[in-house]
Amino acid sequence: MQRRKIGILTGGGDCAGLNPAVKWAVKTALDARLAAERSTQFEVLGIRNGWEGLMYLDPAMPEDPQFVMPLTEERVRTWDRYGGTNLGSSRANPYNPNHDLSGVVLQNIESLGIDSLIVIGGEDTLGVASRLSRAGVGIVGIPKTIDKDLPGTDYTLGFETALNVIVECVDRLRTTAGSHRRVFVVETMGRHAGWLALEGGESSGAYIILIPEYDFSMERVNDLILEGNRSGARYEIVIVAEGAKPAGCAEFVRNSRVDSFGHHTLGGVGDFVASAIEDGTGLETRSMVLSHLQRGGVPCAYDRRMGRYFGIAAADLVMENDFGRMVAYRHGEITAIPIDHALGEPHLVDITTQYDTARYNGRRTILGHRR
């Protein structure tokens, strides 16, 4: 019987759904019945802390538990009920132009005897995977990002659980907002894509939703707040994505530092909007930044199922030697696309069909424009 070794890693920001994907990729690869059918026996090796595990592993110590861990069916049996990633993650970039360690990564993949690598991540992590694929590594990708902005797939792991967090937090804020007759501004994640803010706002019934795809006017925001106040509303909830910005302004950046992929840390627009509302309307206003709360917690039922389906599909691709591809969810079906197709222009909110630019909210007509 042929023997092959699979490596699995999770990179970038953590989120719910990663552990279910790892569990089901492992269980599928190690399934005894499938092994007999394909005449191939797999071994699975977990890579710790994203690309760091392959960047800093000493080839002389290939079993170093700081960087690698054998994955068995028994070890991953309960993983699908936990959030985050039991393998650990990082934003390390082997192709960082200031410290390129891609050669070390390739050497360690060879020294570990890895025949193929399942990579779970977003644009940055999958971008590294794509470059390694072109260098000859057998790569299979799984899409993960709470921003849901990867092109080529209708779903990315972590999104639905993050939405649930937004809804729960807004529900809790409503009690204090109503008690004190306050406006609350809630800042969500979403660097360039407004999906979290938009769908989180729609799900929680937010009065105003501000997204990166449409620059807003504070004058218009204040007019809407006062309109709601005159109609008798005791409080209002405003949701704003971290990448949203007023017309004519740049994104709000927390500091000047950049990560190994060249990204600034966004944030601060929620405080700006809250201050501008209070100054412009005279209504007491508070802001809250959800930040990493959106990444935390156990995966919801949907992310557990999608993690399962994506993990199984990734293992299928490995078994078929169909590399250089990413599993995807498109038009209600699990499929696979070339990994490079997930690295193009980001999947953003369509302003003309999914956003009401007059109300700064989700659309109010769905079937009204049929022909």
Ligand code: F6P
The other form holds:
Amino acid sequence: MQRRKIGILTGGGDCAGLNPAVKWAVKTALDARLAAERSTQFEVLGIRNGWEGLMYLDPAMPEDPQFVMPLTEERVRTWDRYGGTNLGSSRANPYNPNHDLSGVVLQNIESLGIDSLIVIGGEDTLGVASRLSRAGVGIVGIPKTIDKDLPGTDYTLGFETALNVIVECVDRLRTTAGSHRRVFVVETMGRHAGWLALEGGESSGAYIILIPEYDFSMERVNDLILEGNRSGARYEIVIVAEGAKPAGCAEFVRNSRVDSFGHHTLGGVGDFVASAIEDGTGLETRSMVLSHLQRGGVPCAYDRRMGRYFGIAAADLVMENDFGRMVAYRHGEITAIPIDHALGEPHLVDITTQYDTARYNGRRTILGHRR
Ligand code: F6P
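How about the form predicted together with this ligand, since we already have the form predicted on its own?
Entire complex below, previous chain first.
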């Protein structure tokens, strides 16, 4: 029987759905019946804390539990019920131009005896995976990000759970907003993509949804709020994506720091919109930043299922030695695409067909694609 070793890691911002993906990749790889059919016995090694595990592992101590964790069927049995990632994650970048540790990563992959690596991540983590793939590592990717902005796949793990958080929070805010006749501005994550705000706003019935793909006018927002108020609304819910901005303004960033991939932490537009509504309409307004609540909690049914399918599909690719690929969901089917296809232009909301630029909300025609 041939013996092979798979490494698996989760990188970048955590989200719900990572643990189910790890569980099902492991179970598929270790399945005794499949092993007999393939005459190949797989072993799976979890790499801790994203790329950090491979950047800081001492090759002289390849079993160091601080950096790696052998994964057995017994160990991952219950993982699909848990949010976050039991492997840990980080935004560490082996190709950080200020401190390039990609050589160490390659060396550690070899010292661990790993012949293929399943990498669960978004644009940054998969970008590293793609470079390692070009350096000869057998890479298979699994897409995850609550931002849902990776091209080449209609779904990225974590998105639906995050939407459920938005809906639950807005439902809670509605009662207090109604009691006090207030406007509530809710800031969602999503970086430069408006999916969380748009689909979270559509799912929760928000009155106004502001997204990064369409710069808004504060005057128009206030007119809409006053229009709603005149027609008898006791309160309003405004959802604003962290990357949204008024026309002519720069995006709102929390501070001047950037992470090892060069990203700023966005945030602050919710407070800006709330005070501009209060000043412009005279209506009492509060703002709330959902922040990392959107990444927390147990995976919803959809993320458990998609994690399962993506995990199984990733193990399939490893078994077929079909490397340099990312599993994907397209047109209702689980499939695989070249990993580089997920690293092109981000997948953003199409404002001509998916957004109503007059009402700042979801589209009001679906079949006609007209507003
Ligand atoms: O990419 C996922 C995401 O949650 C973004 O929506 C958000 O801007 C960012 O990560 C926050 O990153 P951090 O967890 O490093 O604060």
